[in-house]
Every structure is written in structure tokens, then in C-alpha cells.
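This document opens with one chain alone, in C-alpha cells, the form predicted on its own.
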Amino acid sequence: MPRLSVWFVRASFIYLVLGLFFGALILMEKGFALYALIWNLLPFHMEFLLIGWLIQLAMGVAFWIIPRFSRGASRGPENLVWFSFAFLNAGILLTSTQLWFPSMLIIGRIAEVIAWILYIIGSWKRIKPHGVE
């Protein structure tokens, strides 16, 4: 597995654990009404599980599985995908703070979209029919 895929997958597992933890706290609050401000964790819970875990895991596995080039750099311009990893994680963290800093929602979403565009550009040429160089 390429190092970049390892980073994507490990980061996704961290978001999975955190997202499930926040979800468990919210569920506990729903059942026992201990501390109402726990509901403020909902944006973290949703962002960490949907984008942090699910999307990031898919991106990491796809980077690993998409066919490699037979000549030159086997995975193409990896720098773009590294930037994609950085923008995606920055976007996740910025978006999750939307409750306290509403403008961070837009900035975080823009960072996530930039991440996805960089990922697509970095992977586009590797998507081809079997046997085509």
C-alpha cells in the first residue's frame, strides 16, 4: 500500500473513532439528559463520520487500487494528492467548528472541494480501460 493511502486510511480510522465517540455521547445525552451542551458535538459527529471516515477511506483505497502507470511515476503527480489530503483534513476540522465560528463552514467546504478537485486531477489519467497505456 502506498504511503499516501496509509495516511488516508489511518486518518479515516481516527475520524471513525472520534465520530463514534461523539455519537455515543450525544446518544447518552438523549437518553439521560446529563448535559445539554453535548448536542454541540453534532457537527463534529456528522463531519467526522461522513467526510472524515467515509470519504477519506474511499479516497485512500481508490488511490491504492486505481491502476498504475507502467512508465515514469507509477501513480502520477502524487504531490497533488498529498495537497488533497492536507486540504481535506483542514476542511474537516474547519467545518466542524461551524457552531462557534459560522464563517468556518464556508471556508472548510471550500477547502474540501479544493481537496476533491486536486484528487481528481491527480488521479484522472490513471483511470483507463484495461490494457491501454
Contents of the next structure:
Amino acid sequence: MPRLSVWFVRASFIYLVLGLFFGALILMEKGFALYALIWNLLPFHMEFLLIGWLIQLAMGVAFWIIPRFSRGASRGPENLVWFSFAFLNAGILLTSTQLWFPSMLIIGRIAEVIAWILYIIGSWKRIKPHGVE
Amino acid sequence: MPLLTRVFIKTGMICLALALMLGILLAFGITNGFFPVYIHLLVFGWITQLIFGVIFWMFPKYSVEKPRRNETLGWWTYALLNSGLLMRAIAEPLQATHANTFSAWILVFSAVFQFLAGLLFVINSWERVKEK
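Right, the form predicted on its own is done; let's see the coordinates for the form predicted in complex with its partner chain.
After this comes the whole thing, all chains and molecules, with the earlier chain placed first.
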């Protein structure tokens, strides 16, 4: 597994644990309504599990698994995908501060879009038939 | 494909079927607290469970002697994930329509079980995420 995939996948594991922890608190609150502010964790729960866990894991595993090039850099422009990783995680964290800084929701989402565009550019040519250089 | 992976994937398939059937009820306007159950059957019961099973099977080996690290932890993950999910599937609609102490405690146990499932999965898989 390449180093970049290790970072993607381990980051996704961290978001999985955090997202489940917040979800557990919310579910307990559904049982015993003790502290209504716990509902403020809902955006974290969704963001961490959908983008941080599922999407990030898929990106990391795809970077590892999809076909490589036989000439030059085997996984294409890897630097671009490193930037994608950085933008994605910055986006998730910025989005998570929306409770305190509402404008961060938009900035975080823009960072996530940039992350995905960089990832597409970095991986596009690797989606190729068998035998193509 | 190891037994645990097969069990994860087949249980995930059942969760997807249940979620889609629940989707029919929701389409008829029968909500009664079922919407969160629908979402969690899809995202946790199906997608996440499928991922857990495939990672257990296909990620780099931990060692020659213990390729999948601790299989017992894997089975605990499976048991906690599905018992937690089942408990919420029963208690969440109940709590939404006829709130009572019993269903409230079931939700608490469900929350702890689902969290522990994820935690044990990460503990068992962390060292298998490594550079070649």
C-alpha cells in the first residue's frame, strides 16, 4: 500500500471512531433527553462519517488499487493527490466549525470540492483498459 | 474468502434488503421514527459492514502467523455492530412513538455497542494499514 493510501485510510479510521462516538452520544440523548446541546454534534456525526470515513476510505483504497502506469510515475501525479488529501481534511475540519463560524461551512465545502477536482485530475488517466501504457 | 468476511457481507446484504423494504414504508408516509433506522441500515448495516468484511479479507497481512491479526476481535466487531443495529431498529421507532424507560435504555446500549464495534474494528485493522 503506498504511503498516501496509508494516510487516507488511517485518517478515515480516525473519523470513523469520532463519528461513531458523536453518533452514540446523540442516540443516548434520544433515549434520555438530558442535554439538548448534544444535538449540535449532528453535523460532525454526518460530516465525519460520510466524507471523513466513507469517501476518504474510498479515495485511499482507489489510489492504491486502480491500474498503474508501466512508464514514469506509476501512480501518476502523486503530488496532486497529496494536495487533495490536505484539502479534503482541511475541508472536513473547517466544515466542522460551522457552529461557531457559520461561514466556515462554505469555505469547508469549497475546500472539499477542490480536493475532489485535484483527485480526479490526479487519477483520471489511471482509469484505463488493461494493456494501455 | 474468510468465514467472517462472508458473514459480514451476507449480513450487510440482508440489511440492504431490510432498508429498501423500509424505504417502501417511508414512501407510503409511514414514518413513526423509521427514517433514522432506514439511514443507519443503509450506511452502517450495509456500506460500513461490507467495508469491514472486505478490509478484513483484503488488506495487507499483519504477519505470516496472524495474517488478519486478531480474528476474535473481528467477531466481536460483527456481534456488536449487528446487535447494536438490531436494538436501535427496535427501540428507535418505539422511543419516537411511545417513549419509555425500557426503550431508552436499549438505545443507550445500542449506542455503546455500535461505538465499540467501530473502535474494535479500528484497533484490529490499524496495523494492517501499512506501506509495502
